[in-house]
Each structure stands twice: as structure tokens, then as C-alpha cells.
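Have a look below at one chain only, the form predicted on its own, in C-alpha cells format.
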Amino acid sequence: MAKGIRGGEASRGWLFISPALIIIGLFLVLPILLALWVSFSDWNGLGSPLSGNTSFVGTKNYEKLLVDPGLSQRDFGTSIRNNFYYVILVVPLQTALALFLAVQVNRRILKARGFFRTAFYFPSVTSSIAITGIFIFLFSASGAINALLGWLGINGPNWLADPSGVIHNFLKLFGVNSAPAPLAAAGPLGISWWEWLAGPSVAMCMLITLAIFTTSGTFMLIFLAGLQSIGSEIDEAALMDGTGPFRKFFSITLPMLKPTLFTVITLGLIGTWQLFDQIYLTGGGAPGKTLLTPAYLSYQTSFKGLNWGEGAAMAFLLFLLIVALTLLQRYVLRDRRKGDRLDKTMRREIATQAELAKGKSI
């Protein structure tokens, strides 16, 4: 009897999950497969991509972006460069700020912790359209930021219309106004090494500030959940062992937050490489294409240029880039046996003391 009951569980299980599988297959898997086919075709967006008017072109769309010199490759390279600087500045800063805020609001001696948690998280729930509009007002030529700088006797830049890179601006202070010969040569994706080293534009710095301001609250809550999962007996045992606050944080708390840190950095990478709505609202890549990103360029190429094959190819290249960076940061955050031996020994000793203290209290 038991065998017959167990034998029917599989079929009943498939029956229960079949609606979810059908929905996921129709609205997720099939569109992805269709987009993959489009990336290898010359579909122009008119009619069905499976009709006889669409032909298979192989890797031509990918070659235009990665290999063939031309406007498509240059625009794609420019978008990757812009987004690269956005990622390497936003992800570390928002992660560090979120962790700092989480540690502060997790302190028992802090009064009105609920108020501060709500205040820090509030920008994250605000509409990105609304908050981008506010930042455009603040950083416009006649906005509040330039007005404040004017009161201090400083002529503020026209943030949203300045395409110059901050690294180039810094080098101009030392008389470097043009590319040295070694850096003038063509670099990856059709743009020179000098352009790769331009740094984020002044306009992009405004979006970097916006991203850090609006996303740190969400990641603060994730870190806060990770901090609260660490038992209070761990902190008590560390104090009894004479461990200082900085030593305890870097040798005990932070290593125990590695899974949370991996989650936060992964979400940060995905979000920053998918930057779109702020670019759309600030002029679609202006000034001088220094705000152009792969996500917006894919939309522009597909919906405005009606070159859906090339736009889909950009989307899949962006997907592969995100996967590669996720695997890289997973490798970086792995447990290093030699380097973590001391910290593991200390955590094990403190955990043992915590268990003994807990047993004595019982």
C-alpha cells in the first residue's frame, strides 16, 4: 500500500506545479529563446520574427559589436566604458555605505532605531522617475547645487551638459590636454585607450550620486538582517575574550556576513549594469554619449533603429558580462584557507565560549 502511495506522489507533484511551469515557459523561457533567435537574425521588428521575411545571419550582429570597426562597435564600446565607471564607483560605495548604516542602526544603545531605519530606507521606495527629476533640478545650471556653490564663491559646472571625464579634467591641472602617443592607439571595442581612461563624465557623476543615495537603504536592510542573524552570545563572548570592536568586526562579524555580502554585491552588479530609466530621463546618452549605457543602447537600436537583431545581441552580451562578473566576485569572496585560518580559529573559540556561557546561564 505504501509503495503505491509513494509511487503516485511524483505524478501528483508534477500536476500541482504544472500551472507554474506553463506560465514560466510561456512568459519567460520562450521569450528568451525567441530573443536568442532574433540576435542571430536580421529581423526589423515588422511582422513575426519566425516568418519567411526574417533570415538567419549567424554571428553577424555580434561581429558588428565586437569585431567590425564602425559606428555600432564604437557606440557599444562607449556604452560599456560609461557603464564600467558607473559600476566600479557605485557598487563599492553603496555596499560600504549600506553596511555602515546597518551597523549603526543595529546598535542597542541607539535611540529611535526604527525612525533611522525608516529614514535611511525611504529614498529606496521613492519612484525613480520622481527622484531623478529632483536630481535634474538640483544639478541643472540654475539649480540648488550651483546656487549653493555660488554662495561659496565657486562657479559650479553645468553638470548635465558637461561631457568631459573627471580623470581628463584632473590631468589638465598638470598640463596634459591631449592623449600621449601610446594611449592614442585604438583600444578595445573601437575606442582609444585615452578615451577608456577618461573616467566618468561630470554628468555621470550626478547619476552615481543618485544611485548611491537611492539604493543604500535597500542594501542596509539586507545587511541588517544578516547582522541580526548573528547571535548576541557571539558579541558577548568576543568582549569577554578581550576582542576590540574593530578586530571583532573585521575578524568575526564581516566574515560571518560573507553570504550577505555576496548577495548585496551580486544585486548591485545586476542593477548597475541594467541602468536605463535615469538615462532615458536625462536625454538618452547626452551629453556627447557620455551617459550612454548598454541597456539604453539596446533599446535605442531596437525600438528606434528597428535593428532588433543587433539590439538583442547587445542584451545577450550584457547578460554574459553580468554572469562573468558574478562568477569573478564569487571567486574573490571565496574562503581562503590560509588567510582565513586565524579568523576561523578565533570564531571557533568565541563560538565555544558562547556555548559555554549559554549553558551556564541555563
Given for the second form:
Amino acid sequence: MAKGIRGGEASRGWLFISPALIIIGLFLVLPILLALWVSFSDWNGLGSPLSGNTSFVGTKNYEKLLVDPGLSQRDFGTSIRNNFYYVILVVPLQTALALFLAVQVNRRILKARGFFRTAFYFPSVTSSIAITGIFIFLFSASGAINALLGWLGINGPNWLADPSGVIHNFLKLFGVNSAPAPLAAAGPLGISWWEWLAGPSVAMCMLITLAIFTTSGTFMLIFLAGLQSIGSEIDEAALMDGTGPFRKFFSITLPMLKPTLFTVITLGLIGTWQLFDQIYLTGGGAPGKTLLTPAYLSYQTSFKGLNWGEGAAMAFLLFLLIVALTLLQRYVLRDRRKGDRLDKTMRREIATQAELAKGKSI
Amino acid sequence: MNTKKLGAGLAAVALVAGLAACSSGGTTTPGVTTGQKLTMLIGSSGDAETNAVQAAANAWAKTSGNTVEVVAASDLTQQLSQGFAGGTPPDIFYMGWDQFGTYAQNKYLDAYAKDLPNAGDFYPSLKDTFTYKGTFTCAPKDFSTLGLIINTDMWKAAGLTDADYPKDWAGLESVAKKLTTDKVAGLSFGLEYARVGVFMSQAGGSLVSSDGKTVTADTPENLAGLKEIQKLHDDGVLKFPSEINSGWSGEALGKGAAAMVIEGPWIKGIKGDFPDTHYQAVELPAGPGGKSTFTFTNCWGIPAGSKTTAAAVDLVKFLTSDEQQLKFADAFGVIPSTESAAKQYATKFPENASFVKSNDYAVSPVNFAGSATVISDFNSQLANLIGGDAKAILASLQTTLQAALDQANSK
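Could you please show the structure of the form predicted together with the partner chain, as a counterpart to the form predicted on its own just displayed?
Full assembly next; the chain just shown is listed first.
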């Protein structure tokens, strides 16, 4: 390589980014690699995992969680189920609410927009511990929520102590109290299909409400930024074409917000699968393990049970799950180019014409 | 080429720096009992306890020529785990009964207790709790047993006297019925192994056979214990704390939602919130299998391979002396772990005498390595006890606990 005026540029470039590289390597890459090693080892938390008393155990920790029937597998399955229902309810609802709020506070005719923007954003800047504390009081057996329900003549449940699943409770209305024969069979991860279909427990519903309440403000802000980047000339053009407000929202605003929507849903998915603070505060999975989440279970297995390998394996499985779901979401929200379909039709047409020209019947 | 080398060099530097951060060295010398700097990690119940422990540690430090720093943990288990993983565990710490088996099996603990001069003075049941594979490992610090705590005002209002203290399950049922009103539950306790297990034990049941090899959860005795709880609840005289809008049964007793609860000496903590509630602790009634209760205890843990072991053991000797234990009892109400000191405690604090007395027949809850996860699973299944199948719960416990026991014994 001839050394010209740009000689040595690369090495200097490396030099300049080295502080960032060292920091990222030391505090991010190295711990992740170490955790990956721990997940394949029998480290018991005594001294460094790289010292002599730790040995490689292959995929044993992963097998315990995924294949071997037993308590480890069942706990992991239960935590995945709980968190799954949490995600499936929180992500769409918080995204919808955030979008709704953003559209509302973006309207020019709205008075005191600044006040509303601040008010909706407020829960996001408050500590999740404080908000969870307040929610625990609101949802206690004789709390404000149940008092409110009492005025409406509804006898509210003992929210935080109720482990029954809402789908199970719904089925009970139709006299289905226990698993029908086909559902009683063992399902994936050591819990029966009937248990998989339990739905979020009543206690989990409280946490779902809490999450929607706190995070929709954050995402409202992201949507607001997205909305403001849509030029007013597009709105005007739509107006000239005579679109009503609904048509305008679904045909113009929403498609133009797609990149923002992708960001919000991705952030939502990642955040909800890592539910920990609220579980720590509400008693580590009680009632009846229906609040157990993989993140909390990983902490409990490592710090309390000293099965660090299993805890780390759980963290990596959670990581894989989040990556898989994000990819799936990317695929669903991908840009569908209408041109592709057109091309296909056209190509088929051309092929047909060609066949016809050859004198073959179709 | 150049850039690759540089990149590799940077990665190597980062790796070495990371490894250096993982290891750490002490400057103390082994076997020496003076001039040491000790760190003590405690799970404190409050300032009274922290100050009393610090005062005791200072007194020892002064006479022995060491220094002790007492640190009150906000989450003891987590901070201990971090300390051990980082290679810098505290020199002496509180070790709970429930974590002991796991810690001992993973070789976290120094088995110093068998050589203590006062090793024979501790209650045998407490020594059993802290014995791993036949070796008495760490010295019990104190203990608590469960008793029946009675609201004395309600007791008198129901026309009951000292002679009516329940002696057996039938007695318990009848007084609970008399104490139950529209607003007050006769009896309350948390639906968890630490309370439910007492009923199973009173019925003559246990969870592990005496040779420590077989799980004996699915037995008629244990079933009888669970059935008794179902019966009390079906009769409407037993309400769990969550049913009467309380965080734990002590709160239910304090605000008058329950007339009797099953708790330990820590019940005196409700004084701050409910100063006007008068109560008295008596021994738990006997079941068909005789008298029984649980004893919960902590020990003074010393990490294995520590360089300050000699000094730490000397400190434990000082802290477990009868004189010092009685000082702790005065300061924050714990019951001494030696029989002689506990006897003195019982005369000094007659309101807690029943807790001391019941330690003569108390059993320790299961605590072998790995049992904690099984017990928390059992606790979650107990949520289905009322109106559910008690036998199925025990059968599930039998399978999971046996699997955990086999694994613990194989190590």
C-alpha cells in the first residue's frame, strides 16, 4: 500500500475510537462473553468463573430448562407463559394509546397542549418503584379501585392475591371448571395446555394496567416527533381531496408513521419481556407464581439458588426470544412493495401469451 | 493487517483489564487474631439491632486489638452472593436457616462451629439446622419459634379464661369458633409452608426421613395436617391475611381483624403501628402426633478459605457467650441460642417464655440445598388448598422434593 497523504489514517482512526472500544469491550462485550461461558458451566458463584473450580457442562443448563421434565423446566415454562400474556396485552394497548394521545395533543385547535403533553408524559419520568407502590395501594382489597367498583355494584377481586387466570375465569362462566380432556395433556415446557391457556392472572392484570399507564407517555413523545415530521402540505393535499378525519388517519398518517411504529413496537417488545422491578416489589412471583417472569426467575435462580449457570442460560434464552420476536415483527411490518405483485401478474400474463403463441392450450 | 493487529491488541488489553478487575487480594495474614480489619454483613431489623451489634463488635475489637465494620445489608442474600462471586465476601455475616444448605453444599462456609468451646451449649435443634453432612458448621446466633398469639381483650370479651388456652386441635377449633364474629376471624395465618408445615408436623408428619434419603411428603399424617386447615377454613373460623385485607397476620391481629394468629416473637414489632392492641403468646396446641412447632434461626457465617478466620471465630466466641447474647436480647428482643442463656431470658421476659419453652420440641423446617425452590413451588400450590385437592398437592411436593433431595445427596 502506497503511503500518501492519507497514510496511517486507519491506525489513527482506531486510536481515536479506542476509548469507546475499550469501554464497550470492558463493560458490554466482556461481561456478555463471560455470561455465555457461565451458561455452559457449573459455576456456583464462588470466586471467578474462570478459576479452576468451574467446569464445562455442555448444554446441561439449557436442557434443564427446555427438555428435562422437572421443576426448573416447569418454572421456566410458567414464567414464559406469564410474560407472554403480559407482552401480548401491553404492547398493542400501549402503542394504540400512545398513538391516540399523540394525535390528540398534536391537534392545533387543542388548548393548553403543553399542559397535556406534560401530564401524559409525567408517569414516564416517575420511578417505576414509586408508581408500583402507589398501584399496590390502589389495587389492595379495600383500595380505591375496589371502592370505585363497589359504587357500580361490582364486588372487586382481591387483585394482588388472586392467582386465577382471566381466560379460566371467563370459561367458568360457561361451566368449564377444569381442563377438557384434549387440553389436560402436557404441553410445551412441562405445563399443560390448559395452564398455557389460563390467560394473565388477575394480579397480572394490575401490572398490565400499570405498564400501559406508565409507558404510553414515553411512546406518545416518540409518536409526536413522528407526527410533526409529516409536512402540513400533505395534510392540506388530503383535505383538498376531501378525506375525512378517519380516512386521513388510516390512509395518510398511519402509513407515514410506519418507521416510528416500528421503533415503538420494538422498544415495547424488548422492555416488556424484561419485566423485573414490579415483580421484585410485588413479592417475587406471588400469587401462585403467576407473576413470575424469566428476568426475575433468572435473578432468583442465580442469587438465591446459586445455580448461576441455569440463571445465565435463562437470560440467553430470553435474549434469543426477544431477537426472534423482533425479527418476526420486522417481517410483518416490512415495506410491501405493490410493484412486486404487479410484476408477477404481468410476468404471468407474458408467459401465458408466450404459451398461446406456441399454440398450446392452457 | 495493521488494523487487525491493533484491534486484537485492544481486545487483549480489555480482556486483561477485565480479568484484573475480577481478582482481588487481601492484605491480611491468616491465623492472627489481632490487628485485623473485619467486615461484618448483617440483615438488620432496624437501628436498634445495627447499633447493638456494632457496640458488641466494638467491645470485642477494643479488647482484642482489631477493628470491625458492621454493614447492614439492604438485601442480605444478594449482597452475599455478590461478595462471594467477586472474591470479597464479608469476614463474618448473618446466615439464614433457609440458605444454609445451599451455601454449605457449594463450600461457601468454614465449618468452625464444631471446635467452639461452647459448641455443646446450643439447643440441639439449632445445631441440627446448621449441621451439613454430619458437621456442625456455624454457630447459631439466636432463634424464634412459632406460637399462638392471642388478642387478650377479645379473649376476655368472648368469656374465655387462662384455662381455655387450646391444648389440642379440638380446643383450637372451639375457641376459634367462640372468637369469630362478623368482623373478626377467630384464627389467621399465612398460607405458606412455614405455617402449614406446623400442622403437618403436629399430625406426626415430616418431609424428609430421619436418614435424610427419602422424602416423606405424601403421607396420611401430612394429609391430616392439611385437612385440618381446610376444616378450619370451611368452618369459617380461619381466614388468611389476604382475605381480611392484611399484608400478614400480625397486621390482622393489630387492627383487630383476627383474634388469634400463629407468629413468632417478632410480633412485638406491631407495637409501633398498633400500640393499643393487647396480646399474649402461648404454646401452639398439640395435634394427633403431639406437640410441635417450627424453629427459625440464623448463624454466624464465616467464609471458607478466608484469611481472617481466626479473628472471626474469636469474635463469634464473644458474640455467642451467654452474657453478650442476653445483651442482644435486651437491645432488640432476640432469644439466645444457648440453653442456659435462653432460660435466663425466659425469666426476664415472661411474655416470651412460651417461645423458649416450645423450642424443647420444635423442629427445623427443611433446608437442604435446593429445597428452597421446591418449597416456594409448594407455597404457590397451597393457594389452591382451599376447595382443592390436598392429596394432589402433597403428591406433587413428593415428586419435586425427592428430585431435589436426590440431587443434593449426589453432590
